[in-house]
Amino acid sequence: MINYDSAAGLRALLEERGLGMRKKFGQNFLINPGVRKRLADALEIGEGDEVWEVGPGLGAMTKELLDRGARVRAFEIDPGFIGLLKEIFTGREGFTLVEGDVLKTWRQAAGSLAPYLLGNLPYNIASVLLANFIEEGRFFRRMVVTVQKEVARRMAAKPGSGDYSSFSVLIGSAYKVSPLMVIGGASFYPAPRVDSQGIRLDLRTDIGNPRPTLFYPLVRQLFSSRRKTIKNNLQSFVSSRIINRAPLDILLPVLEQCGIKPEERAENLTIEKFAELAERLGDDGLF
(Lines of atoms letter the chains of each structure in order from A and count residues from 1; the text may use other names and numbers.)
(Lines give C-alpha, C1' and ligand atoms only; values in the text may rest on other atoms or scores of the structure.)
Protein backbone atom coordinates (compact mmCIF):
# COMPACT_ATOMS: atom_id res chain seq x y z
CA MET A 1 0.00 0.00 0.00
CA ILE A 2 1.35 3.42 -0.96
CA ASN A 3 1.75 5.99 1.81
CA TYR A 4 0.48 9.06 -0.02
CA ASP A 5 1.30 11.28 2.96
CA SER A 6 5.05 10.65 2.94
CA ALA A 7 7.48 12.42 0.61
CA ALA A 8 10.18 9.91 1.60
CA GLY A 9 7.87 7.00 0.87
CA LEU A 10 6.91 8.31 -2.56
CA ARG A 11 10.54 9.05 -3.39
CA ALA A 12 11.54 5.49 -2.41
CA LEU A 13 8.72 4.05 -4.53
CA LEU A 14 9.75 6.07 -7.58
CA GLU A 15 13.39 5.03 -7.14
CA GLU A 16 12.42 1.38 -6.71
CA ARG A 17 10.41 1.45 -9.94
CA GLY A 18 12.97 3.52 -11.82
CA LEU A 19 10.48 6.31 -12.38
CA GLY A 20 11.59 9.91 -12.73
CA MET A 21 9.66 13.13 -12.41
CA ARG A 22 9.09 14.90 -15.71
CA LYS A 23 9.19 18.67 -15.43
CA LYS A 24 7.30 19.09 -18.71
CA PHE A 25 4.30 17.30 -17.15
CA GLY A 26 4.28 19.59 -14.10
CA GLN A 27 4.26 16.63 -11.71
CA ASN A 28 3.85 17.39 -8.01
CA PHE A 29 2.12 14.93 -5.67
CA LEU A 30 -0.22 16.33 -3.01
CA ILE A 31 1.05 14.74 0.22
CA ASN A 32 -1.09 16.79 2.64
CA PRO A 33 -4.04 14.55 3.59
CA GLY A 34 -6.01 17.45 5.04
CA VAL A 35 -5.85 19.36 1.76
CA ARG A 36 -6.81 16.26 -0.22
CA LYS A 37 -9.86 15.82 1.99
CA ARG A 38 -10.88 19.48 1.67
CA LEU A 39 -10.62 19.34 -2.12
CA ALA A 40 -12.73 16.17 -2.27
CA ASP A 41 -15.24 17.68 0.16
CA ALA A 42 -15.56 20.76 -2.06
CA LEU A 43 -16.58 18.54 -4.99
CA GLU A 44 -19.66 17.45 -2.98
CA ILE A 45 -20.04 14.06 -4.64
CA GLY A 46 -22.31 11.23 -3.59
CA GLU A 47 -22.30 7.46 -3.91
CA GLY A 48 -22.16 6.47 -7.58
CA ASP A 49 -21.41 9.94 -8.94
CA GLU A 50 -19.12 10.01 -11.98
CA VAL A 51 -15.96 12.10 -11.82
CA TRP A 52 -13.31 12.89 -14.39
CA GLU A 53 -9.89 13.15 -12.74
CA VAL A 54 -7.12 14.91 -14.64
CA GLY A 55 -3.55 14.00 -13.70
CA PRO A 56 -4.03 11.28 -11.05
CA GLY A 57 -0.27 10.72 -10.77
CA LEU A 58 0.15 7.86 -8.28
CA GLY A 59 -3.53 7.89 -7.34
CA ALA A 60 -3.83 9.73 -4.02
CA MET A 61 -6.96 11.66 -5.02
CA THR A 62 -8.18 8.69 -7.07
CA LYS A 63 -8.25 6.58 -3.90
CA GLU A 64 -9.99 9.40 -2.01
CA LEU A 65 -12.73 9.57 -4.65
CA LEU A 66 -13.18 5.81 -4.96
CA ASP A 67 -13.34 5.45 -1.17
CA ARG A 68 -16.25 7.90 -1.26
CA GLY A 69 -18.09 5.69 -3.74
CA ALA A 70 -17.45 7.75 -6.87
CA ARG A 71 -16.93 6.28 -10.32
CA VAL A 72 -13.65 7.72 -11.60
CA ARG A 73 -12.42 8.18 -15.17
CA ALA A 74 -8.76 9.13 -14.74
CA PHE A 75 -6.68 10.79 -17.49
CA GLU A 76 -2.92 10.19 -17.16
CA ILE A 77 -0.10 10.97 -19.59
CA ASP A 78 2.97 9.45 -17.90
CA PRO A 79 3.60 5.83 -19.04
CA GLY A 80 5.31 4.91 -15.76
CA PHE A 81 2.46 6.23 -13.65
CA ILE A 82 -0.04 4.53 -15.94
CA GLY A 83 1.58 1.20 -15.12
CA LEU A 84 1.35 1.85 -11.39
CA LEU A 85 -2.25 3.04 -11.59
CA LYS A 86 -3.17 -0.18 -13.37
CA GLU A 87 -1.51 -2.22 -10.62
CA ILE A 88 -3.25 -0.30 -7.87
CA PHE A 89 -6.74 0.22 -9.25
CA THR A 90 -7.47 -2.20 -12.09
CA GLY A 91 -10.25 -4.44 -10.91
CA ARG A 92 -11.54 -1.89 -8.44
CA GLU A 93 -15.16 -1.14 -9.16
CA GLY A 94 -15.79 2.25 -10.71
CA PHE A 95 -12.25 2.89 -12.02
CA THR A 96 -11.48 3.63 -15.67
CA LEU A 97 -8.10 4.78 -16.97
CA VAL A 98 -7.65 6.89 -20.10
CA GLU A 99 -4.03 6.85 -21.28
CA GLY A 100 -2.34 9.78 -23.00
CA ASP A 101 -2.43 13.56 -23.13
CA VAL A 102 -5.79 14.74 -21.79
CA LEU A 103 -5.76 17.61 -24.30
CA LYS A 104 -5.98 14.95 -27.02
CA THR A 105 -7.96 12.19 -25.28
CA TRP A 106 -10.80 13.94 -23.46
CA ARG A 107 -12.98 14.21 -26.54
CA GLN A 108 -13.17 10.44 -26.94
CA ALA A 109 -14.76 10.31 -23.50
CA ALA A 110 -16.93 13.39 -24.04
CA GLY A 111 -20.05 11.28 -24.38
CA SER A 112 -19.75 10.02 -20.81
CA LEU A 113 -22.11 11.78 -18.46
CA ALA A 114 -19.66 12.65 -15.68
CA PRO A 115 -21.00 15.81 -14.02
CA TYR A 116 -17.88 16.43 -11.93
CA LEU A 117 -14.18 17.06 -12.57
CA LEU A 118 -11.23 17.08 -10.19
CA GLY A 119 -7.68 17.87 -11.21
CA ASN A 120 -4.28 19.08 -10.07
CA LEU A 121 -3.68 20.95 -13.32
CA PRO A 122 -0.13 21.73 -14.49
CA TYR A 123 0.50 25.37 -15.34
CA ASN A 124 1.17 24.63 -19.00
CA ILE A 125 -2.23 23.04 -19.69
CA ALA A 126 -4.64 24.51 -17.12
CA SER A 127 -5.98 27.44 -19.15
CA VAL A 128 -5.93 25.55 -22.45
CA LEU A 129 -7.83 22.55 -21.10
CA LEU A 130 -10.50 24.58 -19.31
CA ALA A 131 -10.94 26.80 -22.38
CA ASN A 132 -11.32 23.73 -24.59
CA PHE A 133 -14.04 22.34 -22.36
CA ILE A 134 -16.03 25.57 -22.37
CA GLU A 135 -15.62 26.55 -26.02
CA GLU A 136 -16.50 23.03 -27.18
CA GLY A 137 -19.57 22.80 -24.98
CA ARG A 138 -18.35 20.24 -22.41
CA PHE A 139 -19.81 21.63 -19.21
CA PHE A 140 -19.51 20.04 -15.77
CA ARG A 141 -21.92 20.63 -12.93
CA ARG A 142 -18.94 21.29 -10.70
CA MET A 143 -15.15 21.32 -11.04
CA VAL A 144 -12.55 21.49 -8.30
CA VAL A 145 -9.06 22.15 -9.63
CA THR A 146 -5.68 22.98 -8.16
CA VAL A 147 -3.71 25.51 -10.18
CA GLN A 148 -0.86 27.91 -9.60
CA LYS A 149 -2.00 30.87 -7.52
CA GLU A 150 -1.36 33.22 -10.44
CA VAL A 151 -3.80 31.25 -12.62
CA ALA A 152 -6.36 31.21 -9.80
CA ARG A 153 -6.23 35.02 -9.64
CA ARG A 154 -6.93 35.26 -13.36
CA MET A 155 -9.84 32.85 -13.09
CA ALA A 156 -11.50 34.86 -10.32
CA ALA A 157 -10.60 38.36 -11.59
CA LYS A 158 -13.27 41.03 -11.97
CA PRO A 159 -13.57 43.82 -14.54
CA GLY A 160 -11.13 46.66 -13.98
CA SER A 161 -8.48 44.58 -12.25
CA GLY A 162 -5.03 43.91 -13.68
CA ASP A 163 -5.65 40.15 -13.70
CA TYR A 164 -8.90 40.41 -15.70
CA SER A 165 -8.36 38.79 -19.09
CA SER A 166 -10.07 36.86 -21.85
CA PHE A 167 -9.54 33.75 -19.68
CA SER A 168 -11.40 35.43 -16.79
CA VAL A 169 -14.33 36.19 -19.11
CA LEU A 170 -14.31 32.68 -20.56
CA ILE A 171 -14.42 31.02 -17.13
CA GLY A 172 -16.93 33.47 -15.69
CA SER A 173 -19.22 33.11 -18.69
CA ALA A 174 -19.94 29.51 -17.69
CA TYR A 175 -19.03 29.09 -14.02
CA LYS A 176 -19.32 30.75 -10.65
CA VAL A 177 -15.74 30.89 -9.36
CA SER A 178 -15.07 30.26 -5.66
CA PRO A 179 -11.43 30.38 -4.51
CA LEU A 180 -10.60 27.72 -1.93
CA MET A 181 -7.45 27.30 0.15
CA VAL A 182 -3.98 28.49 -0.82
CA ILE A 183 -1.65 25.46 -0.86
CA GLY A 184 2.00 26.04 -0.02
CA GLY A 185 4.85 24.13 -1.59
CA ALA A 186 5.35 21.98 1.52
CA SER A 187 2.05 20.23 0.78
CA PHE A 188 3.56 18.71 -2.38
CA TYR A 189 6.36 16.36 -3.34
CA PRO A 190 8.50 17.59 -4.91
CA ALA A 191 7.80 21.02 -3.43
CA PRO A 192 7.11 23.64 -6.14
CA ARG A 193 8.62 27.09 -5.81
CA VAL A 194 5.26 28.82 -6.09
CA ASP A 195 2.03 28.53 -4.14
CA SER A 196 -0.98 26.77 -5.60
CA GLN A 197 -4.65 27.33 -4.92
CA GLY A 198 -7.78 25.23 -5.01
CA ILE A 199 -10.63 26.63 -7.09
CA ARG A 200 -14.24 25.49 -7.14
CA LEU A 201 -16.25 26.13 -10.31
CA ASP A 202 -20.03 25.72 -10.23
CA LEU A 203 -21.94 25.77 -13.51
CA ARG A 204 -23.97 28.95 -13.72
CA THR A 205 -27.72 28.43 -13.72
CA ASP A 206 -28.59 32.11 -14.18
CA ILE A 207 -27.64 32.14 -17.87
CA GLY A 208 -28.30 30.09 -20.95
CA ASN A 209 -25.66 28.19 -22.87
CA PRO A 210 -24.35 28.19 -25.49
CA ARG A 211 -23.23 31.79 -25.70
CA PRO A 212 -23.75 33.73 -28.96
CA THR A 213 -21.65 32.32 -31.81
CA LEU A 214 -19.40 35.39 -31.90
CA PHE A 215 -18.85 35.49 -28.13
CA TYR A 216 -15.57 33.56 -27.79
CA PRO A 217 -13.77 34.98 -30.85
CA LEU A 218 -14.96 38.48 -29.96
CA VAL A 219 -13.60 38.23 -26.42
CA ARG A 220 -10.22 36.99 -27.63
CA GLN A 221 -9.95 39.78 -30.19
CA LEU A 222 -10.95 42.58 -27.82
CA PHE A 223 -8.29 41.45 -25.33
CA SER A 224 -5.61 40.82 -27.97
CA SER A 225 -4.48 44.46 -27.78
CA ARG A 226 -5.41 45.51 -24.25
CA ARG A 227 -4.39 49.14 -24.67
CA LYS A 228 -6.49 49.67 -27.77
CA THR A 229 -10.01 51.00 -27.41
CA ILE A 230 -13.09 48.86 -27.96
CA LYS A 231 -13.77 50.83 -31.14
CA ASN A 232 -10.36 50.08 -32.66
CA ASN A 233 -10.30 46.44 -31.63
CA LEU A 234 -13.85 46.00 -32.89
CA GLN A 235 -12.92 47.39 -36.29
CA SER A 236 -10.07 44.87 -36.49
CA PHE A 237 -12.42 42.08 -35.46
CA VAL A 238 -14.97 42.96 -38.12
CA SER A 239 -12.45 43.59 -40.91
CA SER A 240 -10.83 40.19 -40.32
CA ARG A 241 -14.14 38.45 -41.00
CA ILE A 242 -15.72 40.33 -43.89
CA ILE A 243 -14.30 41.53 -47.19
CA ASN A 244 -15.25 45.17 -46.80
CA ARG A 245 -14.37 46.95 -43.59
CA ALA A 246 -17.52 47.78 -41.68
CA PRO A 247 -17.84 51.57 -41.51
CA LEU A 248 -17.96 53.25 -38.15
CA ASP A 249 -21.48 54.47 -38.88
CA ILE A 250 -22.52 50.81 -38.49
CA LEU A 251 -20.32 49.86 -35.56
CA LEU A 252 -20.85 52.96 -33.42
CA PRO A 253 -24.64 52.52 -33.19
CA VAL A 254 -24.09 48.91 -32.06
CA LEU A 255 -21.84 50.11 -29.26
CA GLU A 256 -24.36 52.76 -28.31
CA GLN A 257 -27.18 50.20 -28.17
CA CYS A 258 -25.04 48.14 -25.77
CA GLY A 259 -24.23 51.15 -23.62
CA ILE A 260 -20.51 50.80 -24.37
CA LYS A 261 -18.36 53.89 -24.91
CA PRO A 262 -16.17 53.58 -28.03
CA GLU A 263 -13.13 54.75 -26.03
CA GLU A 264 -13.67 52.06 -23.38
CA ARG A 265 -11.23 49.13 -23.08
CA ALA A 266 -12.02 45.42 -22.85
CA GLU A 267 -10.61 45.11 -19.34
CA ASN A 268 -13.54 47.18 -18.04
CA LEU A 269 -16.39 45.31 -19.73
CA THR A 270 -18.53 42.82 -17.83
CA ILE A 271 -19.25 39.35 -19.18
CA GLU A 272 -22.81 40.44 -19.85
CA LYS A 273 -21.62 43.33 -22.03
CA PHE A 274 -19.42 41.01 -24.08
CA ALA A 275 -22.39 38.70 -24.59
CA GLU A 276 -24.72 41.56 -25.54
CA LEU A 277 -22.20 42.95 -28.03
CA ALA A 278 -21.69 39.53 -29.64
CA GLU A 279 -25.42 39.00 -29.89
CA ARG A 280 -26.10 42.41 -31.46
CA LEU A 281 -23.29 42.03 -34.00
CA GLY A 282 -24.83 38.75 -35.06
CA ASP A 283 -28.39 40.11 -35.12
CA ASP A 284 -27.32 43.13 -37.19
CA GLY A 285 -26.09 40.83 -39.93
CA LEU A 286 -22.50 42.05 -40.01
CA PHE A 287 -21.31 38.43 -40.25
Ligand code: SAM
The other form holds:
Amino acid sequence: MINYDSAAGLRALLEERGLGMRKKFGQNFLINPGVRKRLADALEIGEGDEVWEVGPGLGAMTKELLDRGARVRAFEIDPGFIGLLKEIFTGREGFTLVEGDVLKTWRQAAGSLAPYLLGNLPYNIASVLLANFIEEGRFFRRMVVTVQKEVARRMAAKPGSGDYSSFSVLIGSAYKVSPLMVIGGASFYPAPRVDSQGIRLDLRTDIGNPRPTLFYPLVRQLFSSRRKTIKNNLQSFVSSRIINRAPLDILLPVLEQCGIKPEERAENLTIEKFAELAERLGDDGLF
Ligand code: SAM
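What would the structure be for the form predicted together with S-adenosylmethionine, given that what you showed me was the form predicted on its own?
Next comes the full complex, and the chain you just saw is listed first.
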Protein backbone atom coordinates (compact mmCIF):
# COMPACT_ATOMS: atom_id res chain seq x y z
CA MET A 1 0.00 0.00 0.00
CA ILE A 2 1.37 3.42 -0.99
CA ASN A 3 1.85 6.01 1.72
CA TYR A 4 0.40 9.02 -0.11
CA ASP A 5 1.30 11.38 2.75
CA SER A 6 5.06 11.06 2.51
CA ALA A 7 7.20 12.93 -0.02
CA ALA A 8 10.15 10.64 0.80
CA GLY A 9 7.97 7.54 0.37
CA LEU A 10 6.66 8.69 -3.03
CA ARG A 11 10.17 9.62 -4.18
CA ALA A 12 11.42 6.15 -3.19
CA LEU A 13 8.49 4.45 -4.95
CA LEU A 14 9.09 6.38 -8.16
CA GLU A 15 12.80 5.56 -8.05
CA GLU A 16 12.18 1.90 -7.37
CA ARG A 17 9.80 1.72 -10.37
CA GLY A 18 12.08 3.79 -12.58
CA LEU A 19 9.35 6.39 -13.05
CA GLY A 20 10.31 9.97 -13.83
CA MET A 21 8.27 13.10 -13.14
CA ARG A 22 7.31 15.10 -16.20
CA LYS A 23 7.02 18.83 -15.83
CA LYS A 24 4.96 19.14 -19.01
CA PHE A 25 2.20 17.04 -17.38
CA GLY A 26 2.02 19.29 -14.31
CA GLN A 27 2.80 16.44 -11.94
CA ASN A 28 2.59 17.42 -8.28
CA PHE A 29 1.16 14.94 -5.82
CA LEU A 30 -1.10 16.11 -3.04
CA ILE A 31 0.62 14.74 0.07
CA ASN A 32 -1.54 16.56 2.63
CA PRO A 33 -4.25 14.10 3.80
CA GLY A 34 -6.32 16.85 5.41
CA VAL A 35 -6.56 18.74 2.11
CA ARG A 36 -7.40 15.55 0.19
CA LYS A 37 -10.22 14.84 2.63
CA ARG A 38 -11.61 18.37 2.43
CA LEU A 39 -11.62 18.29 -1.38
CA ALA A 40 -13.45 14.95 -1.43
CA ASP A 41 -15.88 16.20 1.23
CA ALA A 42 -16.67 19.25 -0.93
CA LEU A 43 -17.83 16.95 -3.74
CA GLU A 44 -20.61 15.67 -1.42
CA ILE A 45 -20.87 12.25 -2.99
CA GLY A 46 -22.41 9.10 -1.61
CA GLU A 47 -22.30 5.36 -2.14
CA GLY A 48 -22.56 4.44 -5.84
CA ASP A 49 -22.15 7.98 -7.23
CA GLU A 50 -20.28 8.22 -10.52
CA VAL A 51 -17.22 10.48 -10.55
CA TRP A 52 -14.81 11.40 -13.30
CA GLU A 53 -11.32 11.98 -11.96
CA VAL A 54 -8.87 13.93 -14.10
CA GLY A 55 -5.17 13.16 -13.56
CA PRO A 56 -5.22 10.50 -10.82
CA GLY A 57 -1.41 10.34 -10.74
CA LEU A 58 -0.57 7.59 -8.27
CA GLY A 59 -4.16 7.37 -7.06
CA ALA A 60 -4.28 9.33 -3.81
CA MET A 61 -7.63 10.98 -4.58
CA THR A 62 -8.86 7.89 -6.40
CA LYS A 63 -8.49 5.89 -3.21
CA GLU A 64 -10.24 8.63 -1.24
CA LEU A 65 -13.21 8.47 -3.65
CA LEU A 66 -13.39 4.67 -3.90
CA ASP A 67 -13.23 4.40 -0.10
CA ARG A 68 -16.37 6.54 -0.02
CA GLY A 69 -18.18 4.06 -2.28
CA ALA A 70 -17.96 6.17 -5.46
CA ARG A 71 -17.55 4.64 -8.91
CA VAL A 72 -14.51 6.32 -10.47
CA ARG A 73 -13.59 6.76 -14.12
CA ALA A 74 -10.02 8.09 -14.03
CA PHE A 75 -8.30 9.83 -16.97
CA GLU A 76 -4.49 9.61 -16.92
CA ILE A 77 -1.90 10.37 -19.61
CA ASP A 78 1.38 9.14 -18.09
CA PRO A 79 2.14 5.54 -19.16
CA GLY A 80 4.23 4.88 -16.03
CA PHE A 81 1.45 6.04 -13.70
CA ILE A 82 -1.10 4.09 -15.75
CA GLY A 83 0.84 0.87 -15.12
CA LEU A 84 0.95 1.55 -11.41
CA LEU A 85 -2.74 2.53 -11.22
CA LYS A 86 -3.67 -0.74 -12.91
CA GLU A 87 -1.67 -2.68 -10.33
CA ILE A 88 -3.25 -0.86 -7.43
CA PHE A 89 -6.88 -0.57 -8.50
CA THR A 90 -7.67 -3.28 -11.05
CA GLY A 91 -10.33 -5.46 -9.56
CA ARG A 92 -11.51 -2.76 -7.24
CA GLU A 93 -15.27 -2.39 -7.57
CA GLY A 94 -16.28 0.66 -9.60
CA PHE A 95 -12.84 1.63 -10.95
CA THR A 96 -12.22 2.29 -14.68
CA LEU A 97 -9.16 3.83 -16.25
CA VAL A 98 -9.16 5.88 -19.46
CA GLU A 99 -5.66 6.10 -20.89
CA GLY A 100 -4.37 9.09 -22.82
CA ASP A 101 -4.83 12.84 -23.05
CA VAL A 102 -8.11 13.75 -21.33
CA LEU A 103 -8.53 16.67 -23.75
CA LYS A 104 -9.12 14.00 -26.41
CA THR A 105 -10.40 10.98 -24.49
CA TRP A 106 -13.24 12.63 -22.57
CA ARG A 107 -15.38 12.91 -25.68
CA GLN A 108 -15.27 9.15 -26.29
CA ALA A 109 -16.25 8.60 -22.68
CA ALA A 110 -18.92 11.29 -22.83
CA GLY A 111 -21.71 8.76 -23.31
CA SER A 112 -21.15 7.77 -19.72
CA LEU A 113 -20.79 11.29 -18.40
CA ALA A 114 -20.87 11.20 -14.64
CA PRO A 115 -22.62 13.87 -12.58
CA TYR A 116 -19.46 14.63 -10.59
CA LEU A 117 -15.89 15.56 -11.50
CA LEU A 118 -12.85 15.86 -9.29
CA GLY A 119 -9.37 16.83 -10.37
CA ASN A 120 -6.15 18.22 -9.08
CA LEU A 121 -5.81 19.65 -12.57
CA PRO A 122 -2.52 19.88 -14.44
CA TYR A 123 -1.84 23.61 -14.78
CA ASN A 124 -1.40 23.51 -18.57
CA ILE A 125 -4.82 22.02 -19.37
CA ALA A 126 -7.08 23.26 -16.56
CA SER A 127 -8.68 26.23 -18.32
CA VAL A 128 -8.93 24.57 -21.72
CA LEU A 129 -10.56 21.43 -20.32
CA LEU A 130 -13.18 23.33 -18.30
CA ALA A 131 -13.92 25.62 -21.27
CA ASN A 132 -14.28 22.62 -23.60
CA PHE A 133 -16.80 20.94 -21.31
CA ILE A 134 -18.94 24.06 -21.11
CA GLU A 135 -18.74 25.15 -24.75
CA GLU A 136 -19.57 21.62 -25.88
CA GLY A 137 -22.57 21.45 -23.58
CA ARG A 138 -21.21 18.84 -21.14
CA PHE A 139 -22.29 19.85 -17.69
CA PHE A 140 -21.59 18.22 -14.34
CA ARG A 141 -23.84 18.59 -11.32
CA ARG A 142 -20.78 19.44 -9.28
CA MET A 143 -17.03 19.73 -9.85
CA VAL A 144 -14.28 20.15 -7.29
CA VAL A 145 -10.98 21.09 -8.87
CA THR A 146 -7.61 22.33 -7.72
CA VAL A 147 -6.01 24.95 -9.96
CA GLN A 148 -3.31 27.61 -9.67
CA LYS A 149 -4.44 30.41 -7.39
CA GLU A 150 -4.44 32.94 -10.27
CA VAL A 151 -6.76 30.71 -12.29
CA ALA A 152 -9.05 30.32 -9.27
CA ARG A 153 -9.15 34.10 -8.94
CA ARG A 154 -10.18 34.48 -12.57
CA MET A 155 -12.88 31.84 -12.18
CA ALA A 156 -14.42 33.64 -9.22
CA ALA A 157 -13.92 37.24 -10.47
CA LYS A 158 -16.79 39.70 -10.48
CA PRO A 159 -17.55 42.45 -13.04
CA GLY A 160 -15.31 45.50 -12.68
CA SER A 161 -12.36 43.61 -11.24
CA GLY A 162 -9.07 43.26 -13.15
CA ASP A 163 -9.39 39.45 -13.02
CA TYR A 164 -12.81 39.43 -14.72
CA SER A 165 -12.29 37.80 -18.11
CA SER A 166 -14.06 35.76 -20.77
CA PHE A 167 -13.13 32.70 -18.67
CA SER A 168 -14.94 34.17 -15.62
CA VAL A 169 -18.06 34.69 -17.73
CA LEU A 170 -17.85 31.24 -19.29
CA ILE A 171 -17.52 29.50 -15.93
CA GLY A 172 -20.04 31.73 -14.18
CA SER A 173 -22.63 31.26 -16.94
CA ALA A 174 -22.86 27.57 -16.05
CA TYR A 175 -21.69 27.21 -12.46
CA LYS A 176 -21.93 28.84 -9.07
CA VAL A 177 -18.28 29.29 -8.12
CA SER A 178 -17.23 28.72 -4.50
CA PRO A 179 -13.54 29.17 -3.75
CA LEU A 180 -12.24 26.65 -1.21
CA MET A 181 -8.91 26.66 0.65
CA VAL A 182 -5.63 28.03 -0.71
CA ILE A 183 -3.13 25.16 -0.85
CA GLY A 184 0.52 26.09 -0.33
CA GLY A 185 3.39 24.41 -2.15
CA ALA A 186 4.35 22.36 0.92
CA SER A 187 1.18 20.29 0.53
CA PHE A 188 2.56 18.85 -2.72
CA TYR A 189 5.47 16.70 -3.81
CA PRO A 190 7.38 18.10 -5.58
CA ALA A 191 6.46 21.51 -4.12
CA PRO A 192 5.40 23.96 -6.85
CA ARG A 193 6.54 27.57 -6.59
CA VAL A 194 3.01 28.98 -6.83
CA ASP A 195 0.03 28.45 -4.53
CA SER A 196 -2.97 26.44 -5.66
CA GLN A 197 -6.60 26.70 -4.64
CA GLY A 198 -9.55 24.36 -4.46
CA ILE A 199 -12.71 25.48 -6.25
CA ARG A 200 -16.18 24.02 -6.03
CA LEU A 201 -18.48 24.49 -9.02
CA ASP A 202 -22.21 23.78 -8.68
CA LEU A 203 -24.31 23.70 -11.84
CA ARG A 204 -26.56 26.76 -11.96
CA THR A 205 -30.25 26.13 -12.22
CA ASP A 206 -31.23 29.80 -11.99
CA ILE A 207 -30.05 30.79 -15.47
CA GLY A 208 -31.17 29.43 -18.83
CA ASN A 209 -28.59 27.92 -21.12
CA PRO A 210 -27.31 30.86 -23.21
CA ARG A 211 -27.35 30.47 -27.03
CA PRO A 212 -24.03 28.64 -27.37
CA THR A 213 -23.33 29.54 -31.00
CA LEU A 214 -23.60 33.23 -30.23
CA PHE A 215 -22.90 33.62 -26.51
CA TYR A 216 -19.38 32.14 -26.39
CA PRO A 217 -17.99 33.90 -29.50
CA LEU A 218 -19.62 37.15 -28.35
CA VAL A 219 -18.01 36.96 -24.91
CA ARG A 220 -14.60 36.18 -26.43
CA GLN A 221 -14.94 39.06 -28.89
CA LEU A 222 -15.91 41.49 -26.15
CA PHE A 223 -12.90 40.59 -24.01
CA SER A 224 -10.45 40.42 -26.92
CA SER A 225 -9.96 44.19 -26.61
CA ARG A 226 -11.35 44.82 -23.17
CA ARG A 227 -10.61 48.57 -23.19
CA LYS A 228 -12.70 49.15 -26.33
CA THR A 229 -16.30 50.27 -25.96
CA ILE A 230 -18.97 47.66 -26.55
CA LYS A 231 -20.20 49.54 -29.61
CA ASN A 232 -16.76 49.62 -31.25
CA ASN A 233 -15.98 46.08 -30.23
CA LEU A 234 -19.13 44.57 -31.66
CA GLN A 235 -19.59 46.34 -34.99
CA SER A 236 -17.49 43.95 -37.07
CA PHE A 237 -18.78 40.97 -35.06
CA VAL A 238 -22.37 41.90 -35.92
CA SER A 239 -21.61 42.63 -39.57
CA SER A 240 -19.87 39.25 -39.97
CA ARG A 241 -22.99 37.48 -38.75
CA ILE A 242 -25.69 39.26 -40.68
CA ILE A 243 -26.46 39.75 -44.35
CA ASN A 244 -27.64 42.94 -46.05
CA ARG A 245 -28.14 45.04 -42.93
CA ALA A 246 -26.06 47.83 -41.41
CA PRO A 247 -24.54 46.56 -38.13
CA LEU A 248 -25.36 49.66 -36.10
CA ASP A 249 -29.04 49.42 -37.11
CA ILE A 250 -29.12 46.17 -35.20
CA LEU A 251 -26.60 46.80 -32.47
CA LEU A 252 -27.76 50.16 -31.10
CA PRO A 253 -31.44 49.24 -30.57
CA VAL A 254 -30.46 45.88 -29.03
CA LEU A 255 -28.04 47.57 -26.62
CA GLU A 256 -30.82 49.96 -25.63
CA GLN A 257 -33.26 47.08 -25.04
CA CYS A 258 -30.66 45.45 -22.79
CA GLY A 259 -30.04 48.70 -20.90
CA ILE A 260 -26.38 48.69 -21.95
CA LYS A 261 -24.73 51.99 -22.86
CA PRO A 262 -22.80 51.79 -26.19
CA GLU A 263 -19.77 53.40 -24.50
CA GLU A 264 -19.76 50.80 -21.72
CA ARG A 265 -16.92 48.24 -21.57
CA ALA A 266 -17.33 44.48 -21.40
CA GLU A 267 -15.44 44.25 -18.10
CA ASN A 268 -18.40 45.94 -16.36
CA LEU A 269 -21.17 43.70 -17.73
CA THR A 270 -22.70 40.98 -15.58
CA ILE A 271 -22.98 37.44 -16.91
CA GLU A 272 -26.76 37.89 -17.17
CA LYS A 273 -26.24 40.94 -19.41
CA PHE A 274 -23.92 39.00 -21.73
CA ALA A 275 -26.58 36.28 -21.96
CA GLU A 276 -29.35 38.79 -22.63
CA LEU A 277 -27.28 40.52 -25.30
CA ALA A 278 -26.60 37.22 -27.10
CA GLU A 279 -30.27 36.28 -26.83
CA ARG A 280 -31.57 39.55 -28.25
CA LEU A 281 -28.99 39.67 -31.05
CA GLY A 282 -30.01 36.13 -31.94
CA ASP A 283 -33.69 37.10 -31.91
CA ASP A 284 -32.79 39.93 -34.28
CA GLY A 285 -31.37 37.53 -36.85
CA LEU A 286 -27.69 37.15 -35.96
CA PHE A 287 -26.33 33.69 -36.66
N1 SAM B 1 -4.31 13.43 -8.52
C2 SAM B 1 -2.91 13.33 -8.14
C3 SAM B 1 -2.73 14.01 -6.82
O4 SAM B 1 -3.57 14.86 -6.49
O5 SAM B 1 -1.79 13.72 -6.12
C6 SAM B 1 -1.97 13.91 -9.20
C7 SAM B 1 -2.28 15.30 -9.70
S8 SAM B 1 -1.05 15.99 -10.75
C9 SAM B 1 -1.23 17.73 -10.38
C10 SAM B 1 -1.78 15.99 -12.36
C11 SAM B 1 -1.97 14.61 -12.99
O12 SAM B 1 -2.58 14.79 -14.27
C13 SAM B 1 -0.70 13.83 -13.25
O14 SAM B 1 -0.90 12.49 -12.87
C15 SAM B 1 -0.50 13.94 -14.77
O16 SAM B 1 0.23 12.86 -15.32
C17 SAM B 1 -1.93 13.99 -15.25
N18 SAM B 1 -2.10 14.65 -16.55
C19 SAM B 1 -1.43 15.72 -17.05
N20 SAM B 1 -1.88 16.07 -18.25
C21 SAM B 1 -2.89 15.20 -18.54
C22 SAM B 1 -3.75 15.05 -19.65
N23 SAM B 1 -3.68 15.87 -20.70
N24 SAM B 1 -4.66 14.04 -19.63
C25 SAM B 1 -4.75 13.20 -18.55
N26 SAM B 1 -3.95 13.31 -17.47
C27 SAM B 1 -3.04 14.30 -17.44
